[in-house]
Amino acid sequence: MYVGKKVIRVDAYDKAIGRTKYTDDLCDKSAYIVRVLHSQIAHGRVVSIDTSEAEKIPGVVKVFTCFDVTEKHYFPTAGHPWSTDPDHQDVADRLVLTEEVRFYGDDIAAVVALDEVSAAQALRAVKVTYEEYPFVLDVQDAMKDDAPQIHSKYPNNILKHTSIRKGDYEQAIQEPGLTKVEGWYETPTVQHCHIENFICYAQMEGDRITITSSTQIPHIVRRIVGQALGLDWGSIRVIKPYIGGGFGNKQDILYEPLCAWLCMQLGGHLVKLDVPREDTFVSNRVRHAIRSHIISWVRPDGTFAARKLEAFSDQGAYASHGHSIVAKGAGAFPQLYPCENVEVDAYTVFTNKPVAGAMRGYGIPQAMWAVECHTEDVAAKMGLDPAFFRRQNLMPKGYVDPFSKNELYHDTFNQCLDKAMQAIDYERKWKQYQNQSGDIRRGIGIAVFWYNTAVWPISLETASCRMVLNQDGSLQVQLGETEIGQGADTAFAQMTADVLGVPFDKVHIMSCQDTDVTPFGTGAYASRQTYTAGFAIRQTALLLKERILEYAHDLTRMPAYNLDIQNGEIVRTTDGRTLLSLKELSTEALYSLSNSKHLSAETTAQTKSNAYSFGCTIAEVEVDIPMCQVKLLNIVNAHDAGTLVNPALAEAQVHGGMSMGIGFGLSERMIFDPKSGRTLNNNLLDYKLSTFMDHPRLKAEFVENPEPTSAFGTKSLGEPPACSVAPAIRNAVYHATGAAVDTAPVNPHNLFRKLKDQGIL
């Protein structure tokens, strides 16, 4: 059996020696180079664009402007499955180039040149005249009646508002003896910062266009490019090579439609659009900044009587993934700490800032910042140990969500807390660090998280798989689910090997998707792939196994029900005798003069279940109070992700997520000029990304409770490790100093303000 073992990644060798081919490696050197011209105002209209000087520059092929886009096909960009119900479709509010400017960095023109230097020179030579409008950068200011209107269809700039009502909040708060705890909590705009910037290239072959893109969602790209350009979806081919990271940024349609449009304007010539790092911060996608207001009414025994949440999500200039991010966080609020009386209001609001989309955690890192900072505040006000207080109120075993039908089958939270607390020696340190004085202080903090697996029942969950038996008894396996660096292909190969009964090294996963060839799958997002693809893999492998054993019946004279495949051999189950090898069978099947067969199987599995994934983070910090500097000393994440298909890959996922959470908690934030709306730190020097030097040794602990709804006992692990790190660090700083920093990150600027406000400095 391979599931549960630390097998080496299937792509490890090629990546280690540099043989792996990424998008830029595959593009022919004859490609024209595309650079996008971005607006230099935050809100307004392009009146005119003078390209004459730019087009005189040697090497410039053509400059295209927003006024050249005569057929205006508005399209959505979110990497969500399509819905045939118009009420459940993503907002179509983008054009390949726009004259209506809604943020500083909007796409208004594109230069096509023979080389990078000519393209860069041409960008500087284009002259743009604007009609400027007032702009708004604050999410709550944007909701005011006198705020600039960013999209005419959305009064007060509210893309969507949803509410949750449970019990009777107003009646519940009349209960005698309640303590009210209230706070505002805020997370900033941050960017994904994957190693490989977004890149794509396009060329035409006859009447069809082929787009090669660094994307997480090739089949969705195909559909959206068709919508954007008014093309039949079948006339578009999308190829996804190996990817150098995505983290949700590449779960959006970024520049594939523009690249394809430019290719078509130039007679099908190969064009390449490689986004510079500075542009990824502004004109790709960012994480939603969310401001939350929480009120809790707490009984003397430390249980919740009533709770209220208001959350305001900063969408930026266009809809992208829209309301689904804050809606997911809002949905977590009444589930993580169940309470009979709850009111939740969540708003997604347009501002004149870069567009917010999916990012690892999909709203839960922001929600857990608010909820877990608040939880710490409640415990402090009630004089209770934070670990005890959480155990008292967290979702209990047997809880069932009425909407998703998710059930907590195990005592997960207590198990994860036990493991993490033991690993970091929590109880001793909690007592040791109480009531410190002096300039250097230490603290320890806890945060927990809630996460769903995949997107059902909110949206479609489906995966398809194709398996082909080769002449030598090995297998070709294809899925629409994508490897983006996380190790998915290795897990898929382990699953296939176990179900079919073949050696792991005989399973050849086709890592690079091609929509002309690869069966349909919606791609990498929502921590869905191991769970959702698992159903398709098991179903397809069982079907192929049945067909192989039926063919083996002709060769062995044994009934199929007395046969099995074990380690690549056809075995008679009644006595364990090996009758022939899978290699012998497959060669005979292909070349038989009497019964030639191409043994393969392809199925689709639609998933109509979901699963809870839970865990916690405990962080230990040292705070230099005069310097307002936080040093992370020790950190541990504990997860219940069900059965671990590959423990080594699982640990790597947790370490990567913890690293992102450390940056989110301590240093990362995008800064915007209030006078112009311009992003001020759109580079890796001024944007303070967490590095190896900011990390202690990262520790991952696991509680393996097999998920009953899953084909292999698995559930989400890709995004959860990033969800609770930041609030755990904040709570450790609170424990050390008594300063509750409610605006992330806990950098010297925010810590100084809080220490000053509370008289500690």
Second form
Protein chains: 2
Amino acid sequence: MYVGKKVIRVDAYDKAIGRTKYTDDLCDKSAYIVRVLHSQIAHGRVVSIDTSEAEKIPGVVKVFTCFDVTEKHYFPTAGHPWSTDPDHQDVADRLVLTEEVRFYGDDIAAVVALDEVSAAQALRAVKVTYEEYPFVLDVQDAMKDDAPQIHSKYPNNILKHTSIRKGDYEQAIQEPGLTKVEGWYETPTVQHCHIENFICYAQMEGDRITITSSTQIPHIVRRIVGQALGLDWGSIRVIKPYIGGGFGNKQDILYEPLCAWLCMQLGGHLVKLDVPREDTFVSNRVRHAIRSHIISWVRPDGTFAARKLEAFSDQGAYASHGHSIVAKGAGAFPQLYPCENVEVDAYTVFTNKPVAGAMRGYGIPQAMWAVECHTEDVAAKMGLDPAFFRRQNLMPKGYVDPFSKNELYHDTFNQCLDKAMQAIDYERKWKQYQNQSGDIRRGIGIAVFWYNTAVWPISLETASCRMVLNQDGSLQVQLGETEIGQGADTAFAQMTADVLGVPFDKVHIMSCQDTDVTPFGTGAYASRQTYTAGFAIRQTALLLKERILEYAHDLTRMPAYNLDIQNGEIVRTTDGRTLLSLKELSTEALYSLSNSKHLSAETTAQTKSNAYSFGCTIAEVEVDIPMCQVKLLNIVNAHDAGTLVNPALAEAQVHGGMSMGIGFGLSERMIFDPKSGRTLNNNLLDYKLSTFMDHPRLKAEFVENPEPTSAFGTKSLGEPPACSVAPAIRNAVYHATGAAVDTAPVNPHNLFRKLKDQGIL
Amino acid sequence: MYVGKKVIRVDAYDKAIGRTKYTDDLCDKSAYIVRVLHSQIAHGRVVSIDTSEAEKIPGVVKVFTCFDVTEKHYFPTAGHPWSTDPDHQDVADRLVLTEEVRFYGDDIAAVVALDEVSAAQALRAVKVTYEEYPFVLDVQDAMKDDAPQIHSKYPNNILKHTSIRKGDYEQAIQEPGLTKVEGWYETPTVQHCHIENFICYAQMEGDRITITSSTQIPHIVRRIVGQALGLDWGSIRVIKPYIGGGFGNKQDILYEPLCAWLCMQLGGHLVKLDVPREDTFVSNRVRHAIRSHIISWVRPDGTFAARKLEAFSDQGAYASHGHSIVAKGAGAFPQLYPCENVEVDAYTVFTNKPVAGAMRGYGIPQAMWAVECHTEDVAAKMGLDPAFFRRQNLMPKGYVDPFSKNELYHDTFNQCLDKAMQAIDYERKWKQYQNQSGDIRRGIGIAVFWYNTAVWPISLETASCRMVLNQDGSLQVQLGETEIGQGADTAFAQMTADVLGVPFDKVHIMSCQDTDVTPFGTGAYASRQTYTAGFAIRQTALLLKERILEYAHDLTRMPAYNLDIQNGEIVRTTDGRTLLSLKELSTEALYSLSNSKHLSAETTAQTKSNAYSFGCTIAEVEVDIPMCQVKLLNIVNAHDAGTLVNPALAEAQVHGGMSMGIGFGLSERMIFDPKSGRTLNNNLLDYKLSTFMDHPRLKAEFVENPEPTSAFGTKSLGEPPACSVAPAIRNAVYHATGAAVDTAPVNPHNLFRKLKDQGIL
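Swap state to the form predicted in complex with a further copy of the same chain from the form predicted on its own:
And the full complex, kicking off with our chain again.
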């Protein structure tokens, strides 16, 4: 069995020696080079664009402006599975180039040149005349009646408002003896900062167009390019090579439609669009900044009588993934610490800022910042031990969510807390760090997180798989679910090897998706792949196995039910004898003069279940109070992600997520000029991305409760590690200093303000 | 219905504007460049190779010699389907580089460099020391006991000798009143001269190797590279882009194994091997030169009492396709003009010459040269009208071959002769050109040909097909059968559209095969593809249709047997009402929240039948006797290829084959230096390839008798057009001059010799 083993990644060697081919490696050097011209105002209208000087520059092929987009096909960009129900379709508010400017960085023109230098020169030579409108950058200001209207269809700039009502909040807060704890919590706009910026290229073959893109979701790109260009979806072909990270930014359609459109304007010539880092920050997608207001009414015994959450999610200028991000976080609120009386209101609001989309955690890191800062605040106000207080109130084993039908099958929270507390020596440190004095103080803090797997029942969950047997008993596996650096291909190969009974190195995962031949699957997001693709892999491997054993029956005359495939051999189970190898069987099957068969199997597995995937973070910090500087000393994440397909890759996933959480908690935020709306730190010098150099040794602990609904006992692990890190750090700082920083990140600026406010400094 | 219509080629536009990507277009510019060093002796052993000077040349990466090939995996090169029966496997006599030299041009070393120039310089700087052996160039000399032995396993250099015995020849020739007609007929060594020379490149991913090759047979390349490198076949991946012609040369494995081997020696670095035209002539494959000896014993009524054929096929230095070529021709002999008493002996003999392999017609052009020159000679000797004489003796309607079970279902020969004779005004011209005098004379000549379709029952015939439905009701079709310029993709699209009931432009044939994902099929040869792939297409389309209609039943509640797909719509056959479009159905199927399904189908169709595909050529010539120059005035081919899938493409096939036949009849031959064995005219200046400039208007006539065994009524048309052209020209020259040229081509040299011999000049 390979599932559960630390098998070496299938792509390890090539990636280590640099042989792996990414999109730019594959693009022919004859490609025209595209650079996008972004608006330099935050809100307004393009009156005219003068391209004459730009087009005189040698090497410039042509400059296309928003006025060249005469057929206006508005398209959505969210990498969601499509819905045939118009009410569940994503908002279609984008054009490949736009006259209407809604943020500083909007796409208004594109330069096509023979080389990078000419393109850059031309970009500077294009002259744009704007009509400027007032703009708004703050999410709650944008909801005011006199705020600038960003999209005419959405009064008060509210893209969507949803409510949850449980019990009777107003009644419940009348209970005598309750303590009211209230707080405002805020997370910043951050960016994914994958190593490989977004890049794609397009070319035509006949009247079809092929786009090779650094994307997480090739089949969705196909559909959306079709929508954006007004073409039949089958006339689009999307190829996804290896990609250098995505983290949700590449779960949006970014510039594939523009690149394809330019290609078509240029007679199908090969066109490459490679986004610089500066543009990636501003004109790709960012994580939603969310401001949350929480009120808890707590009984003297430390239980909740009533709770209320208002969340304001800053969508930026276009809908992208829209309301679903804050909705996911809002949905977690009544579940994580169940309470009889709850009111939740979640708002997604347009502002004149860069567009927010999916990012690892999908609203949960923001929600956990609010909820777990608040939980700490409640425990502090009530004078309760925060670990004890959490254990007392967290979702218990056996909890079933009425909407998703998710059940918490195990005592996951206590198990994770136990593991993490032990790993970091929590009890001792918690006591040791009470009542410190002096400039340098230490603290330790906990945060838990809520996460569920995949998107059912909100949206479609489907994955198809094809397996093709070779003459040597090896096989290819094709899936629409994508390798984006996380090791999915390796996990898929392990699963296949186990179900089919072949050696791991005989499973060749087709890493590069090609929508023309790759079975339909929606791709990498929602930490869905080992869960969702797992069903498709098991089902398809079982079908292939059945076909192989049928053929084995023809060759051996043994009944198929007495046969099995073990380690690449056809074995008679009744006496354990090896009758022939899979290699012999498949060679005979292909070349048989009596019954030639190319053995393969292809199936679709629709998933109509979902699974909770919970855990926690404990962080230990040292704070230099006069310097307002936080040093992270120790950190541990504990997860119950069900069965780990590959413990080494699982650990790597957790490390990556923790790194992202550390940045979110300590240093990362995009800064916008209030005078212009311009992003001021859209580069990796001024934007403090958390790197290996900023980390202590990252510790990952696992509780492996096999998920009963899952094909391989697995559930989400991709995003969860990023969810509880920031509030754990904040709570550790609180423990060390008494300063309850409510605005992430806990950088010197925010910490200084809080220490000052609370009179500690 | 699209089958039968002159639909425009699916690749027409891209090929016309030059956008189509061939192997060299796809190879990254970072590739190392390979040049092969060929032996400069015809027979011997490489004693040593000094690469020191070559390796000093800047830009040279490394020089590999035959002595670096330490693991000797002998491999076959014939593009035949594999057989698991060792007795039916092709001879494995090649190494990627060889110490044993068997012809002038053998592969003894390879230079790898950063660029073409360094590679060419290095090639000249390598110093080789040989031990030379005597060599033999003539096929019958090679059979002598004292001839140099080329392969130790084959005494008298006979690769294989097969006999056919029917009736009692010796007894039959005793019949009184018989006329004996005897002749020796000879065809030259010619080369395919496809526009795109052979090219391939290789690179490694993990421990697998990917080879992109200009080949007709990607799945066979995969197997043979595995054999040549001693690797599991599944660790090889072969990609076949568009190719610029193959004509059988690319039905052999040429340099894919060497290229892959070099790549592996260089740590998997991308390596490109692009063969120059000069090497293509000598070190790829050539058409077998065949010398035939025929004796016919003819009764006074013009029927055959007994016949005898001895054929000596010049294999060159390695086995390649081996005996099967002359065997096919020898097999035609007793069938074309059936006779009770027949003796056939066919020999395939090694010589120290370039290796002969498959070439359009696969032995039949050579056999038809012998048989149809001889038929003309018999008619002349008997004083019979050659057209009448043929009609009297040709295979009649209803003839069944006991081995292949082929039946001639129609009066094909008479129908084709009628059509061709009418088209060229034969009767009038035949009479008019009798008894001419003067220097310039005209003549008209007939030749018929025998051809059968595909390779069953000699070898395996199998084709697999996969179809994948898109959201817009379009679909991809994947087949191992290849587009090699002949228009196969267009024919496949027409077939698919008809069976599935969708518009032609909704069928996307995946032209580029990739053995990792393309269903197994053996490729383009034996004029098999519309016949063999036709079965797979119909079977797979029917299965997909069944699945579509099942889903339509779910959506409409109508029984599937009352539903049909017509022009991309789901139609209720009971009242002809359109219930929904295939686009609506497939979109709903993919995105259904209740029953999500990616509709596709994949099947293997094994073919256990075969079909005769006959026809004829009539040529009209003008001969300038003193100049020994033949001018082709008119030529017509008539074919019964069953139903024509696409009459325009069928006509193009016939034109191409006729062009090749004209070269074979009038000008083409490779010349070998008797002193060294070197090819003297291995370039397109000294080798007189027939081109458009050398042709009259080519006329193609068709008799469309639907083939009853076929999925679409089709049978072979790819190779047949090249089979009877040369003897028709020869017979026309005979008619004009009385000179019976028995050695092809009828170039001034051969014509002069004959005119001189017969005392005409």
